[in-house]
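To begin, one chain is listed below as structure tokens, in the form predicted on its own.
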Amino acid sequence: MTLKNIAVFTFMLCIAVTTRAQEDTTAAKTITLLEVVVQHDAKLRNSREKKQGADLQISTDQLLESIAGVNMIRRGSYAWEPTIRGLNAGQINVTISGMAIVGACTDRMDPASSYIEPNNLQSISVSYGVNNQSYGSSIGGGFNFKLKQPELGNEKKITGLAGLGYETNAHAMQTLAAVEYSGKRFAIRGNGIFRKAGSYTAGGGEKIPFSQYAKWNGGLSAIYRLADHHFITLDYIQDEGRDIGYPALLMDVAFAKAKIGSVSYQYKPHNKRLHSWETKWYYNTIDHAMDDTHRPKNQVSIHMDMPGTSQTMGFYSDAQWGLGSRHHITTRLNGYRNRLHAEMTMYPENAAPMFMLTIPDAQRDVIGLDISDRIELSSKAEIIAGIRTDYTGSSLYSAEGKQLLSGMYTGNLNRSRFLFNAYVNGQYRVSDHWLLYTNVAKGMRGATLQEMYGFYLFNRMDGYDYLGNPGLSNEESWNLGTGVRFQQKKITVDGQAFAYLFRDYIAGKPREGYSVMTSGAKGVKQYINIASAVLYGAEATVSARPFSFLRINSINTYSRGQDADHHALPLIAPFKSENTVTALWKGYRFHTTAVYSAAQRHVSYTGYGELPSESFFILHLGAGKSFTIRTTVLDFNVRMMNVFDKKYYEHLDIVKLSRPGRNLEIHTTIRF
């Protein structure tokens, strides 16, 4: 069978199968978070949207995990790294309020995601593969964290809110607080949460030592009006975790702490041709340390720790344009500068301390411009076409970084590149119900700086060590994707199809004649360019409300992918269909999900070092019910997840790390 006939089949098959319904979802809906309902872009279904609302005690890796095409990579109860569609770490880009984050632990245990909860979170904005949203050039699009901020001129001055959690599973408790206030020409915003867990049980009584956490998180914003139309707006973050259990690894984390800070400049004319135009300047450092200290002696056979820094500065320049009345220009001009540093320092009994860097202070600048242009061709149909050009430049920052480097390399390590990304999207209204649109686009990336200067870095799921290599080329794709849109009032029916062919893909090969870092690693990988590879699948969903008091809600996602040589492409998940049913009745909500995941077999133990994973099916139950006191809410919310205790584990969740099994979950919060 074709790849064109695989995913015109898989497409047709999701559409006959799905009986997902998402609530409404027209331009402006506000979504919450309880239904985690995925949006689509008021324009072009090239990206989608997120947005906050019931319950923000869910965590944002419980949101994300929501989402179509989105999976998790999981190696413990914190911090899990997202993928879109099985391309992840340098093949996405994660932002926040379009701020680059780049985590500082070379085991990826620090994802940008993580230092952002939902309590200072307005929405969370996905693209599926090149386009303006993605803040930098991207093969797989990204994630932008968008952040909450306070509004000014309110009729309250001052609104809040104040919320307690506690889950049975892990004893994992989490309290959260926000209070804002609002005048004319000043409005202020605080928040805060704090979160603790035990280690979790998994289905069926298997205690899963090591899975603890405790964090908290709060942030700060504030906007100042200079004058009509021109705004200043701060924003801070800072988030702390400790004693981080990390089961599926080898080491857990003492803390990983981050700040995060920007300060913008916002004017909003009434101009027919500036409709808009933003600069923000920020700067955001993070820590990082993994150590084993916890762990039993008969699990680490040498004492190490691992600390990483990770610090960032840049900007970027948004501004929107009307050239007539079928134009509408977006221009970004973004630049930042990343450093990063990471060291292990391995303490053998009756010997010196030995000390090393992985990542050999490494420091990446980038600056690019993005250019699109939405073009109403008609009242049925548009198109929104964009280039985007980056130049990186990627070096080692120290004396010691280049020493360690040149025993393996020979010349001048420093390397630049220049990245061209361009997309044409497109839609045609068929009628009042049918919609069309389609996608095409060259996407380009870089190697990340621990694919260019890594130096042993770990990686659990196969095994071995990894090493750098400087000489890579840019990875690049064309991403192929159609899909079409049935709305009527009471049902909404969208599915696509998609594909990306890979040139210069990057993975690891095995190195012969190098000698293992890791105690117990199969042995050394060095990253490579393949020369290609090819990704594909779809996502359907349909949302249905047959009933004012009922709501039907589905997603459906399947991918597939295999390289040159023939080797299944490495953390693909299998088909995932995820459906919730909502009631309401007499203010009273009750809603029911159930989640099942196939089996993938599609995998390559030799190529990459993946396991076969099971197929699985789950069910949560919950209710809910908000009480008004004058102008005060309180919003009560029941889960039971996992009802019937199942043992299971996703196909990306590091060395089939069991997830946990029943768990009760009560949260209350009070608004203001």
Contents of the next structure:
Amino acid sequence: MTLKNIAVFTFMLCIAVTTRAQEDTTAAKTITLLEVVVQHDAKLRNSREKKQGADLQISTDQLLESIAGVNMIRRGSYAWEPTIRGLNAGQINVTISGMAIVGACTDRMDPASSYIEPNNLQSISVSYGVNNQSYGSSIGGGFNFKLKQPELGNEKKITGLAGLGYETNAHAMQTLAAVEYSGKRFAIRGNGIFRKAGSYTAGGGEKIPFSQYAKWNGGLSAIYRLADHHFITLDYIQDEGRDIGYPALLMDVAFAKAKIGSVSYQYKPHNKRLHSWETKWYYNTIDHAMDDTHRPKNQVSIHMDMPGTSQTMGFYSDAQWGLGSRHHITTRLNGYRNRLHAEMTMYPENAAPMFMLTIPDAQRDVIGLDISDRIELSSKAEIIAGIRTDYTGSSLYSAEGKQLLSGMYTGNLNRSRFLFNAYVNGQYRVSDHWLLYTNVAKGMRGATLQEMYGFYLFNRMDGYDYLGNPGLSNEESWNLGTGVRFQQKKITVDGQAFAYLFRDYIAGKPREGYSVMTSGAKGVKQYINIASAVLYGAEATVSARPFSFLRINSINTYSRGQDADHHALPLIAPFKSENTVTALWKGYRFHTTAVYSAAQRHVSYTGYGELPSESFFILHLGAGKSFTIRTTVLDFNVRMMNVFDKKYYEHLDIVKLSRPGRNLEIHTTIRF
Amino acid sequence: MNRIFFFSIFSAILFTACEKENTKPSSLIDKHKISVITENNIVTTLWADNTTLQTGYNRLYISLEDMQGNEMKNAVLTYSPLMDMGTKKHSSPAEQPHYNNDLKLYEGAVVFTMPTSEMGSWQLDVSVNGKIITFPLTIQDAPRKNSGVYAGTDENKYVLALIPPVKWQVGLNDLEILISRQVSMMEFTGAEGFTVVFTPEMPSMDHGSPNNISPVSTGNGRYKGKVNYTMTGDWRLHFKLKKNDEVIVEDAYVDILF
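Can you give me the structure for the form predicted together with the partner chain, which would complement the form predicted on its own we have just seen?
Zooming out: every chain and molecule, the one shown earlier first.
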């Protein structure tokens, strides 16, 4: 019963990446969740929807950007920061197979997603708002990067892939490989990728200096069947970036390294009561160092070193239960401890070096319980209701950290908060073609450690130094959403509208009488709670297949936000429309993607330091073919990005840094 | 056998050596002996916080012993520093010593306003129960300006000196200064009644720090406040001295490095 029913209730969005992944959103997910399937091995090629190899050579950032409602904050070619419907950083949850991971950089140069490669991944789940898919309290939902697990008992014992790619703009190249062994009791998978790029050229021919990067990423996963229904799995990922330029910022990065490891125990009895139960323990550590030594002298008012570290250890225990035939219960207990340390040493020309902690050894402890129930009310209606409570403790773990903040605040700076999230999602199938869905949720999040304890963290966007505020209240929201879906054989149209009503919205406000720490900064801001804010918007997607050889995908998104002081909320993308036409002809795939973004005029310079952005229209072309020789598949993809070499930027791009101009990408992958 | 013999000799030497060290009062361990003078059947020893004396505020300690080695706790002491420049002589601000029971020393302080040089030499006259003992002193120039002499708009001359803390650290620190008024070439007194406006600055960064507390008078020319260092490095502490809303000294400053 389950599979079929889930399929009925399933809300599948097809994404118009550029024909890469859209055929593969087969996963059965609830209405607020979108899953992008990333990984493709030769063994999957017989699956019904499989038409071409997903291109593992594109970056995680580009994959994320292709998802409806997801916009990226861009500071250079590398490590873009994802936002969901304009919500970002502490407002969304980013996990890797359920593991909490927190970037170490004070300038947000290393979001968790920068330490993951498509080559590591099975899929990316995106949840919009509060629901039962996340591993923490949040307001804006989040991403869960599901690591690719090796599979037991495959017909082919050894499978794998190898790929090589080159891009003309920035002379970027990447080479990747993965190999998997599948036995009856034991399976193991290893994967690796190396990427290197020079500085790119923006549309119109302007060279963007300091936009280079190099990185490697390796992953190892193993699964062992202890007994029937009992499994133990191991995952390890190491990701090391080096010499990464951030042209939108004042500094680059010497290195950004992550080590991510976990062991989990899975019990899958598949009986009526308990479907599955997984318990995972994990640890990850990030080591990050900013670097200004390559910048020309006139850009560096004072040389400085800014390293930072982040360590997270945690666990979760996740069980799926059945209660009668109508209730599907998920319980999730999870907890973690994260420690952040960031420091800055400045070297003035004729004076002694200056040392300062910028995140004064801050620690976050979280323990949370999530219980949700998916209830099948009838063959036409289903609701998912759940609650999540978290206890979070924030503290300073070193004497130096406490001593530093003694100059800013009096008394004990440890804080503990309770968070409470609750959600009800419902959907009703009106007819074979029409589906209505709606969701109401209460979201809550605690302030991040940066927002609580950050010490003069420079924000390039508005040019202010930011001070934390240990007295921040939780940010809360009521999330409302509703949508309608029309589905026919040849066309699927989906439209939904959403609104987030915030209370105690966390934002930085100028603090008078404080002198700036960063030379050239406009002033000092401190995080405070703003009484209220509102964010609303809509998304419409169309997926049409008028003929068997032609597919049309369209994603249209719009959102708008405003706080209690009538300031437009920052980092909100304007109306954007991404349309892809894919044609199949004699085994060849051709696609063209047109992206239009309206201008963003609804900005607040006084409130958030944002300036209006111009509209743009760009076009991408692509072609591909897969050659099959026995059990080996050779994928060949060519893309011409930004065909007209337009000079453009997106509203979320820091300092309106121009994006790459025309770029020819050639990606080849062999799968066996 | 031989080895054991040597070992016991060695330990004996070591042991006696340690014992000798232990006879020094514990409070003296972190003080440095500057000079010893035996006069009038009293052994007078001058101690300081460092091995050398520098311009600025120096804590100076005296221990007194009679010829039998008994400590004398009830003497009356005064400090009179003197700069002899040949053609003229002058004194400098001092805080008169009192017996400190914890330290088991007489504790006072002197602000040396200039270093020893060809121009002139320093001496400290210590009066012990009315009898003067003279310690010739060498005062080195401090690597950073920690005191200064300022002509006030009220026609008075003032000396402002930073009273060095045990240790500076990032964050909030106690800050104490001594402001002295020159009464005559030979006499200084604690300057009272000032409103001090205090602002720290990092000269190489052109910024200050928030949440400082301007020093307020605690008597005898001492003023106590708080300084907030947001980072290590070079700091300059600016003091504006005001009386009845009138600026007497515009910018007395001291430099800090830690």
